[in-house]
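What follows is a single chain, given as structure tokens, in the form predicted alone.
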Amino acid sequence: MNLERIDKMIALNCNVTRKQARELVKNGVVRLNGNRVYRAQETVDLEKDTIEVDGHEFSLKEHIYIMLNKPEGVISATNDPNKKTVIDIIPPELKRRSLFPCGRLDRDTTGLLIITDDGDLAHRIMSPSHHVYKTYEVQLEYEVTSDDIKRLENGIILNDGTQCLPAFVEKINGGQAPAAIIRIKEGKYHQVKRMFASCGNKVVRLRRIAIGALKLDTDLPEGGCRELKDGELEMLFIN
């Protein structure tokens, strides 16, 4: 049994403040398992109970996990006064007040980004000690060579002297432009771009296609998002 106060769960699931949630309960528009409630301190079982607010029913969730296909030009931040953020493009039905991106993708990088309000999960994904690999599809200015691959897979040293952990690299053949797949478990600033720059190459386009064993849903258009399905959360930690 996992019990929480009803005002807390309304605030989480309805994207309102705790004060606003208490007002909703006080005004009599909240039902717990079909019965109207008036006490904000009423407890609910996250595994069994359902809540209706103004006739809208929702399942109780302590946390939410969203797969976003990040588009180009949007920054990986919770808020910014001048630029559109990944939180800005989450639809209202999935929004919560405490959402944030797990890690970051550069403004011009597209692809898989997990949005959540679960700090523990974010730490597990982003910390190199948890060995969560991120896979990128890279379009390059020049063909990647066997020597480049060897250097990257041995742990390349960046132009500023930074040592990178070993990566996994696969050249993509037959495309219209030079390209490769690279898997890394770090998240240094502009890391993939700097790794290829250290090989004398330039990243033209960068797209993250997987975190762990979880692949970006090919049905999601750029800017599209959805909640993770059963079993997908665990896939983040399978390499």
Ligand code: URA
Given for the second form:
Amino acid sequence: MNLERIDKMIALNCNVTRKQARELVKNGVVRLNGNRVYRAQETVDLEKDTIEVDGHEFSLKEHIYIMLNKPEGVISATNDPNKKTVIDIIPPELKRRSLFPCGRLDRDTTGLLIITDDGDLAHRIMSPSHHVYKTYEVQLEYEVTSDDIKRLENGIILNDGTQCLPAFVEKINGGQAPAAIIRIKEGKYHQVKRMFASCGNKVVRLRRIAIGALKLDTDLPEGGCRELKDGELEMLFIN
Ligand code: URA
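For comparison with the form predicted alone, provide the form predicted in complex with this ligand.
Below: every chain and molecule of the assembly, starting with the one above.
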């Protein structure tokens, strides 16, 4: 059994405040297992109960986990007076209050970003102590040299003196532009760009293609998103 108050679950799942959720219950538009309820303190069992609000049934998940293929030009923030954010592009059927991106991708970086309302998960993904590797596909101005790879894999010191943890780097051969795959477990400001800048190179395009063992779904167009499927959440923590 996994019990929660009905007003809390409505607020979490229906994009309304807790106060608005209580009003909905009072107004008699909420059904629990088919029966109308009027008490906001009513508890629901997340494992087996169903809730309908105004005739629409919704799932009773405590948290939502969304895979977004971030497009260029949107910022990794929850709100901004002038710029479009990653939360602005989440479709209404997946929108909830308190959604936020797990970590940041630069405005011009594309690829895998997890959007959730689960603060614990975000901490586990972002903190280097949890050893979650993020994999990036990088297009560069110049070819990566074996000396660059050694420096990056030993833990490069950035031009401003910041020490990075060791990375894994693989040169991609045969493409039209110089390119590489890099895996890092930190998320310092502009980290990948600064790592290559410290090798005298320049990142031309950056795309995150995996977090842990979870790969960006190749069926998702840029700007597209979907809920994580069963088993995918756990893959974030497998390297
Ligand atoms: N490193 C960067 O430089 N930018 C990103 O968006 C992500 C990692």
